[in-house]
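Only one chain is given next, in structure tokens, and it is the form predicted on its own.
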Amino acid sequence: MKIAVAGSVATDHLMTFPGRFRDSFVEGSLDNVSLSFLVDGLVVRRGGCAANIAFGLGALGLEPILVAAVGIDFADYNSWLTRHNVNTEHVFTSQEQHTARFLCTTDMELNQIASFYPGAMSEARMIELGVVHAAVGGVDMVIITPDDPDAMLNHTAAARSLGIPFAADPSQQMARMDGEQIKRLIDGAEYLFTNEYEKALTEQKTGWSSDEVLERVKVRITTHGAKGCVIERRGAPVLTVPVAKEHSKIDPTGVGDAFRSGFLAALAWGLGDERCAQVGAMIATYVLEHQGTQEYRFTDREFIIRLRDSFGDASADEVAPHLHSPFGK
């Protein structure tokens, strides 16, 4: 299966606050906030969503397709990818622009402050899917992740077009997009990806309740954090899938991003929900032990014992012929 990633590539500043958040808020004073948090440390690593999906996909075997805009010092991070799997060969370069940059403070709680800056990434709406589509000789699935909006509805109308499955996952940029937007991005998806919070905000802005939605996509996964997903297909029970047992929480950034990864990739080798939520939430539980969003390693064993573990032998004898990592057996 040739799996398209449409989305964002960015360079990641994550910072550590040793406290809480919350006991810097003011009750009743929200609507004035001016607060710094003097952080213990920063790193800087790569990130963005399309480009953690990508990557998550190369690291269980596969060879997605990268679908992005970046900036004229994206050399270094274009190798990167490349040395795991992903085709880089579509990503568009700005002449003007640099790769897209996010900063995040995390406190002692996970709880994250963040802020994103757009850079290249204001010029993906100049990409062409179809163009992508004809070059690879057809893409069977894209997933069209938080993007310049514009980019994001393009695409999802040339998928529509070109009668391409798409999965939607707006994420982050549900804020920024207003219900029509929403509604044009999520119809006939696929597809749904979205946090508990987003599935709300989902059915605040279009006005559509839960079950409209449900009928306009064929399948609805919703992840709750610690809680694991729920995964809602039309016509078949709701499935609730656990998250993967952890061996440390360091910083949750790309666990999203990850868990997107790992159920696409059981999704192309054929794999049913379950399955495919639990190779997502085994993956997502790597990026959870690790300060960034691209850090973990793991071999095919290891991936296969703590799947084990976590969901028993039904789950590792299933996944375990179909992992190919580049990390070794």
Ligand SMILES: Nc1ncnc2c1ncn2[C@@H]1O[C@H](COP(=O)(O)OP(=O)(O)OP(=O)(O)O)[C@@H](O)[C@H]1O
Given for the second form:
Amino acid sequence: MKIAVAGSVATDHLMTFPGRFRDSFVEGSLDNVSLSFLVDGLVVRRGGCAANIAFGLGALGLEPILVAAVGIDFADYNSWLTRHNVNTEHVFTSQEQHTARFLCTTDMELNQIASFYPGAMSEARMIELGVVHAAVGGVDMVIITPDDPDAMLNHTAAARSLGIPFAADPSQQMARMDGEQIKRLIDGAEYLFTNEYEKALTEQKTGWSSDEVLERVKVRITTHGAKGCVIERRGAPVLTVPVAKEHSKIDPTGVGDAFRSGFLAALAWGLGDERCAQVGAMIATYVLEHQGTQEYRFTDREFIIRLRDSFGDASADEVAPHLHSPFGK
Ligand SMILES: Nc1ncnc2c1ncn2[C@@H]1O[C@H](COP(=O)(O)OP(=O)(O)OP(=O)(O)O)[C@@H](O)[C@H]1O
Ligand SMILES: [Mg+2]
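Given the form predicted on its own above, I would also like to look at the protein as it appears in the form predicted in complex with the named molecule.
The next block holds the full complex; its first chain is the one shown before.
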């Protein structure tokens, strides 16, 4: 099964300021703000929804096709993704702009000042999914994740007209889209992924009830953080899948993306909904245990031991023959 992952690729620059921002804001003097914070920590992390999901699929042994717009600075990130099984041959490289970048400074009270520069991502609307589809000899499933809003709408329309099954993952971009646009992103999806909050936002913005949304998609997966996820399929009983056991909770950033990668990998292996969610939950726990969204690694053996511990023998035995992690047996 050839899976294409469309969406953002970004680099995150995360800084820590060992003071309080509010001590620098002088009441009555905010008309001419010119502030520079001397920070004492900087970490640079690879991110972006599509890159995170593609990395997760690669970590599980698949070879996902990345459909994204990147910048002139992509070389390092490219070799990282390629080393982890991601096919980056079809990315669109901007001639002028840098890859999207997120800059965030956090002070000692956990207040944040951040900027997101979309850069090359705003050229993602130039990508034609049909060209990628033809070049790889047919995409079997495309997941459309947060990206330039026009690109998300274009990819969804292309998937529909080319008959490529698609998974809708509007996540953060839902905040800036209106009801009509959200309808276009989810109508006819094979899979709809949202968290609990985004599910409510979908209903509020589209005016569709929960049942009406479910009528328009084949399967709806709603993640509930530490409470696991709920899978609904028309005419089938609702499934609830708990989270996998964790060793530690370090940084939740990227758990949603990781969950999607595990779910889709198990789908490609031909496993059922419940197994898909269990593999998703397991890999999400790996992300939770690491600082950064692409810093985890596991051998096949380790992953299966942990899956067995969380979800039992039947789950581990079904997944084991399929897992071929690039991190080793
Ligand atoms: N605290 C947790 N402990 C264990 N697993 C978790 C935890 N939080 C999330 N997960 C796993 O990750 C999945 C997705 O989490 P969540 O619902 O928080 O996604 P999200 O809100 O889209 O997150 P984000 O967009 O910040 O990555 C959950 O269904 C679960 O499997
Ligand atoms: Mg999310």
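In this text, the rigid core denotes the largest set of C-alpha atoms whose superposition between the two forms falls within 1.5 Å. Since the model is a prediction, treat every value here as computed from it, not as a measurement. Residue numbers count along the first chain shown, from 1.
**Q** Comparing between these two forms on the rigid core, is the C-alpha shift at residue 14 2 Å or larger?
**A** Yes: residue 14 shifts by at least 2 Å between these two forms.
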